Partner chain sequence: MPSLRTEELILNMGPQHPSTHGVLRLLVTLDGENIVEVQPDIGYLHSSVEKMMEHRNYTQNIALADRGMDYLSALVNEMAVIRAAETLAEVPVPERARYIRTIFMELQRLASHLLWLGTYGIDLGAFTAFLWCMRERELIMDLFEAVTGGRLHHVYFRLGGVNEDLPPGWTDRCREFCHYFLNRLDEYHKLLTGNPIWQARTQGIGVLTRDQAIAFGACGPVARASGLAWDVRKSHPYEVYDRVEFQVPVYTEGDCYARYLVRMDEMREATRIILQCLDQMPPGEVRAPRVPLNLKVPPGEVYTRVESPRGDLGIHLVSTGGETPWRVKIRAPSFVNLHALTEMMKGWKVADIIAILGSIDIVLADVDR
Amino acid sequence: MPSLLQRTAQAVQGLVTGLGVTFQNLARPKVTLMYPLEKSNVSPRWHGLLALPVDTETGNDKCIICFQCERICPSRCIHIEATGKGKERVLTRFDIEMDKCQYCGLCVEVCPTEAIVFTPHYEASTYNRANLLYTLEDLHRAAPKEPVARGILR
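Would you pass me the chain only, in the form predicted alone?
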């Protein structure tokens, strides 16, 4: 059993170590952001809100209505409807229930035409759950104007 002197020495050593860490951190620059006045910069590959970019050359949806994203979604938050047959098919509904979305990225990875992408937007809080249902028009509006990061970097 350690003596009183040994226990006191261990306590003082622990106190000195803790104060050393504290004083080292006092000298470092602060990393606190004054949110909402300052916004955090996120990586372009960050899993933020989803969007459906429109093809700039044709002005049409990039979505070829293959239903891959709807099938692979583990939370079943993507709902797609189309009219027509074959190449005449037209996308009539593309809804994402963002309150159910897990932001797993499977829908983005499986899309063959990169028609569904993540945006670096992270402010999606709302007081009404109905505002978290993103329709086709909402997803087009949220699409980034510049190209997004691709899946494989070369």
Given for the second form:
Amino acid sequence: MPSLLQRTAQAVQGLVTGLGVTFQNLARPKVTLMYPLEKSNVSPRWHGLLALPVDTETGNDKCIICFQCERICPSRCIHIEATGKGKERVLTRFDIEMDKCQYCGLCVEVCPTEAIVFTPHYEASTYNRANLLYTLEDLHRAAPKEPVARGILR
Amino acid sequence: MSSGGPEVTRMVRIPADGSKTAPVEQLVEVLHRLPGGQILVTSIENVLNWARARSIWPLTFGLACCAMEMMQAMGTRFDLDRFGVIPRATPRQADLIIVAGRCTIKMAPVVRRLWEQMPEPKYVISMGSCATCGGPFYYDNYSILKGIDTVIPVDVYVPGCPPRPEALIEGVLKLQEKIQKERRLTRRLGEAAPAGA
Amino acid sequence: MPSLRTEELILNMGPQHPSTHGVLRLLVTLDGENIVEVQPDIGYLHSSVEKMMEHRNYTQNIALADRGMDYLSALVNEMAVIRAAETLAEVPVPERARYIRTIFMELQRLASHLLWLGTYGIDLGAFTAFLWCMRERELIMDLFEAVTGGRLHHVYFRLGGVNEDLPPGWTDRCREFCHYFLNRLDEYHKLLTGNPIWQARTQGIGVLTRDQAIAFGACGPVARASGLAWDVRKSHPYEVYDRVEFQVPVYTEGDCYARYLVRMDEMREATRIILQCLDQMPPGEVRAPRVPLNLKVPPGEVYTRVESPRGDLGIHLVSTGGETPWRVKIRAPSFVNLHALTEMMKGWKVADIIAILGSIDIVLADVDR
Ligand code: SF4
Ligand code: SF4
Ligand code: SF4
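Please show me the structure of the same protein in the form predicted together with the partner chain, now that we have looked at it in the form predicted alone.
Below: every chain and molecule of the assembly, starting with the one above.
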């Protein structure tokens, strides 16, 4: 057992080393991101909310109704229905249950026309689970359904 | 007094019709009837909400992968402490339970009990697809609960698998908005009125 | 003097306990302050992954392996599942993809060990460690996000390669991070390794001898801290581990402190592996052509193993020639190490439960699957 003096010396040494690191860190740049006021740039590959963006040339989405995304989806959360034959086929339903989706990106990978894509949006919290069912209209809009919360900071 | 024990003095007066009214509520009721009292009650309520919304203490409670993102949100870069969200280790001191991750049928009674142990007012955030509805474990699965809202009432749903820490923070902000709009005192008055009428 | 009547007390720890790293329940039998016996009660996170895998094809199983198994080492799980299928179907993998996979598995090891260090710090009362580890972990998450698009769950590896090539400039970012991280690692050593409180809480606590480690089949850092030089990356090299130079840290004490040191050294080795891979990586394809997403794996049976941050992760795959596996059995390292816990805990004090439990680094999703 070291003597009291030795232990005290040890403790003081530890304190000085620790405080040294503290003061070093004071001089470093801050890492905290002031979230609602400033936002980080998500990477272009980020798996955010899904969307079927509208093509500006044709005024419609690029989906050719091949059902591949519906088939590969591991969560089985894409629901597609279509009417008509051949070229006249139109989507009557394209729903994605965003609450069941696991944001894996397999649907984006298999889509032959890049109709379904990830958007950089990730803020979609809601008071009601039913709001997380994104219909064709919401997917065309390619944005969260509800305005982003600002909290009590107005 | 058949048991012969000392007579019990009730601290809370129970009205003859059986509906319980705490002294605070009686006070609010009296205030409400005074001239200009409604404004007073609303102001008191706003102050209370102001305090509540700025100090939501969650329970440190992680179930699965989403808990890692919850830790990141409490970590250095996102720092949930900025919003007065300080994790507490016991449900008795917590206002909020963040259900982060999938909940199994075996775990469901535990979550329910934790929620019951929290004092009012209490809030629930369901974080991630699994807590919201079972998510990736919805089909072909025999052990995961299909959504935590079958067990406890949820206030805010945060989608994502896992949600980014920012998304969780947005959920907390949404909860703050909700708390700010809450009418706890006057709602009780409104409930009591038809019963008394 | 008549002896005081004492009796054993059963203490119930969990499933909600801030230090059990998930939903583990421990039934601790106590005699005064001494632990007589510890019984782990598991199954609070059983997500029936093995059953679900039988209903999903191999590509969908990659997404499931991320989540259902050890979620702190998602990419290593993907590797385990993919390696089993690739071995059976004899899928060719381009060289560049092999290097990318190795880099990502080692980054994942860093992220996992950092989280362990942070939470272990909280358990033992060193909160600064948590904040620092989270700071470095965010940088790894940024590296992940730039390539895979996910922070925790990636779905990045594919049968016959990886999903996408690295974006331009990523290798430089990664190299920069590695050098930055090595400096930070020295700082962690300064903060914790020589810290008298840290040493008092971990040194000599929860000893697992070499024989006991072998008897329990312990693996990973737990075995290596007990003097068992066992690492799948060295003994059964996969991907490019036979082409990079690294050491397997081994300590003989078998206590919590040794397990801590093993992980600290592993982080340094992982950084070395990443730097070597970045230098050696050839240009070229990252994904073998003509490997369909719903690949039919020929009938057969295979057992493959990879070294996850927690130890020896094995997959036993039985295929009958369909798009989906017929049966998958996962040999989870945390599950095995959890059994050694009963032996490690015997005779220690109540306050050491947290220190010992934290030191074996279990992930409950890995235990229960
Ligand atoms: S991201 Fe994955 S889970 Fe979500 S809709 Fe696409 S395939 Fe389905
Ligand atoms: S894979 Fe693409 S084109 Fe085919 S149905 Fe889905 S969104 Fe439409
Ligand atoms: S939503 Fe995703 S990240 Fe969260 S617990 Fe479920 S599988 Fe894990």
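The term rigid core refers to the most C-alpha atoms you can superpose between the two forms while keeping them within 1.5 Å. Keep in mind that what you see is a predicted model, and the values were worked out from it rather than measured. Positions refer to the first chain, counted from 1.
For the rigid-body turn between the two forms, the listed residue at the hinge is Tyr35, chosen from Arg76, Lys85, Cys104, Tyr35. Relative to the larger rigid part, the smaller one is rotated between the two forms by 16°, as taken from C-alpha superpositions. In the core-superposed comparison between the two forms, the CA atom of Ala27 travels 2.7 Å.
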